[in-house]
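Below sits a lone chain in structure tokens, taken as the form predicted on its own.
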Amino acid sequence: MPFRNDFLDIIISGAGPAGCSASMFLSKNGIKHTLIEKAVFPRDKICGDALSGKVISILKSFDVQTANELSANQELFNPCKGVVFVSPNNTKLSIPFKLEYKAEDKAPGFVSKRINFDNFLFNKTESPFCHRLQNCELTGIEKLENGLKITTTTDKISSTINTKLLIAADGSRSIAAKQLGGILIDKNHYSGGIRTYYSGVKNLHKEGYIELIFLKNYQPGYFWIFPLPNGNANVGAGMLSNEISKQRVDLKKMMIDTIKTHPEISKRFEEAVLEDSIKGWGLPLGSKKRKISGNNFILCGDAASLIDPFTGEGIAPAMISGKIAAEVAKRAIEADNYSSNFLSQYDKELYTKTWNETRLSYMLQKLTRWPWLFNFVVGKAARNPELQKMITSMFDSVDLRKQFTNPMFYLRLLFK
């Protein structure tokens, strides 16, 4: 399908959660745009597959019915009601995402294979205002006086188009992030991750709690087990890239060794069947502020390096950035202003909404470098119901989360 000239003022590159969110909210505002994607849906994406309550909130702000569709299809979206933290000394702390659940309450989160969730989102971009092109990859960018010249490639055939605004949501290897934003890999703010799928893992949580298992040799990082629909599990590991390099870690080998030899974990995998190969990807972390817009462009999702440095959550930040990008794009069209100065309101609004939490997550990531401290906090919380309630509340309150970065918090723990 060829490009349409009447849809070219705004081009979105990449139809993952960031790009689809931008498209959905542009269409909701009646704004014509083109969405290009190098793959053809349904397509897979290497990920932990967890969808937090923030994802559901973004979907609700688009359309409540869209959010409700996840709860209605548990064959693809496994309800998740909490998280289990496992400290290096194997102390377990189970934290619900909500203090009290009623039988009729919908789960605040889900775990779903990205091949299913991304396809779900892509289907939601279908609109008279969105011209979608699959198998169309952005392969080059040239700055013009009043816009950008975009080179795209389809079936090895290249073509060029001009646009007033590029919303780049094309992942951690984004050409726009490198060429326009000057964003390069910084191993101090980048993680390596690997993921595979298993069936038959024992003792998956009956209410879909995800498990973050903090082992000494993964710090800062963790091993995870996330329950999927139909009794399957997403199993993986992530670790800060500079530590991988410094310690010469083979993350794949380390994960396999964990599954085979860890005293507790190996028992759970005795009858498990590997259902996929172990695949790796890079995680550009949001642990430092970057300039993520400029003349005629906005960076979203992994292209903007927005992944939570402690939890590794990337889908929610991506969708938040896509929504804000659509809002700023609407203003740019109304003002006919696509300058760096005008579009910088995107940076300001995104960081105003997310930076406090991201900064705190970065501090928590640093704290995991000291396993004894993590053991201490998890051990205290496991024995203290009031502290457990406080941690549950912290999932909704950044102000409460600040306590974890206050030295007095740990002193008070000593006397609880």
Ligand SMILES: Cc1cc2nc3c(=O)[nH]c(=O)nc-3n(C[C@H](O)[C@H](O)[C@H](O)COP(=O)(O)OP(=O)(O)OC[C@H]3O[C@@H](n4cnc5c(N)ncnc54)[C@H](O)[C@@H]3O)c2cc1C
Contents of the next structure:
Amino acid sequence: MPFRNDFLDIIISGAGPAGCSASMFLSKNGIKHTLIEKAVFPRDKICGDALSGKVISILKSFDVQTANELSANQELFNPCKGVVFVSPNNTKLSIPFKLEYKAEDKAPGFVSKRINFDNFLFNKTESPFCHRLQNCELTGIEKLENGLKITTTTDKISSTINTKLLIAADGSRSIAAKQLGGILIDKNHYSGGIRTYYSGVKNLHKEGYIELIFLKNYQPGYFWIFPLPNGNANVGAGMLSNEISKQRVDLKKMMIDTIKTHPEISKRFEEAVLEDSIKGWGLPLGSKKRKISGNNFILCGDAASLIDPFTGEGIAPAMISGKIAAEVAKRAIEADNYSSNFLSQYDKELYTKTWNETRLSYMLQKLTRWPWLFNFVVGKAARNPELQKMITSMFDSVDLRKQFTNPMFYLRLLFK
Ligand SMILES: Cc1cc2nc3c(=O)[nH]c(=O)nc-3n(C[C@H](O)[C@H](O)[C@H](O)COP(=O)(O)OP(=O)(O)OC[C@H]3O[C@@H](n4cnc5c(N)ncnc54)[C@H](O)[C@@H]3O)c2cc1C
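Structure of the form predicted together with the named molecule, given the form predicted on its own:
Once more the chain from above appears, this time first in line as the rest of the complex follows.
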């Protein structure tokens, strides 16, 4: 294995959004590191493919030009200006991400097949400070007194190396999360998701709005249609894992039934062509705080269970965690301290940035268990432009969004 000795103090495992972000920000600070990835790019990842404004903000903080490349390439990145919520009784509420768009405004979000977006990010990790190894799987970890002994495997041939710091960004099935962090699947804080691609779905939103369709049998969770470039769509469904088990739901079968028999949805799929098989993957939700660092390791992205429990958004949290991991790694190098105590500043900084919003999303996830309440709010808002404006503002402000968890909000709605 062609490892380079002067790049081994920091190793990142996994080159998804979390690992690539950690690598990009380490390189930006001139810090040498090795990035290992078991796949070879371009590689696919099962996902809804929706990139929020937060992704663009992180890219901007890396380099404005990088963020602009997304809006400049509509062949790969479909601009998305808002979201349509559909309540269980089929009322639609369209919410733009911004109160008013000027003609020159770029879309705040995008939908892009992960095979393209992840390849775009991986290309951004190319740097004199990053030694990249693809087809290189992390297969073993052993704790040493002052570091970790890492086993990697390429084409069935294994080698071992020592590192001072492992930034583990190896996704929802992370070995590091299990072996070092002791993080196991908790079905109350984990969702199952499936997705496929279609062409020819009718009535996709002209401004790329993503559609979150909260059907009664998917609670807590939803069926989605997200418009991709060239008139294609990412179609999928996700649901909390303990409900999937309790109700013995076959998510794939339920999604096909929805597409075939739902009075409105089936019409939109009359001429649609399935362009891929239906594939499933897990979503480790951030609705429970975990210890996500320890002696000589930091967990990022899905390895740290950071996905928004209401929307299923995981790309932005993964990138935020990668960026913070790079900042903490820089400090660890300066202090020559990779202890659990020192690295716990990562947990603190990450949760300070994300926890309020995640906790609120967890409350919203719980609210969707009451379909009548969802019907009521969406119904009222669909008829009331003022309320629509207020909900649009709520997208920008976590404090405003908190109103959703205040009973007075619903009482006031009665009189609107
Ligand atoms: C069905 C579904 C729909 C979703 N929809 C959305 C959405 O629309 N928007 C959104 O923001 N989020 C969505 N998510 C969540 C999102 O996909 C994840 O949160 C996000 O990919 C996490 O990024 P990551 O870098 O942590 O992990 P990943 O993207 O999983 O990347 C991990 C990387 O590590 C590599 N790897 C794994 N094991 C090893 C190993 N042992 N050694 C070396 N490399 C390894 C993998 O090959 C991969 O490249 C969805 C998830 C699912 C399952």
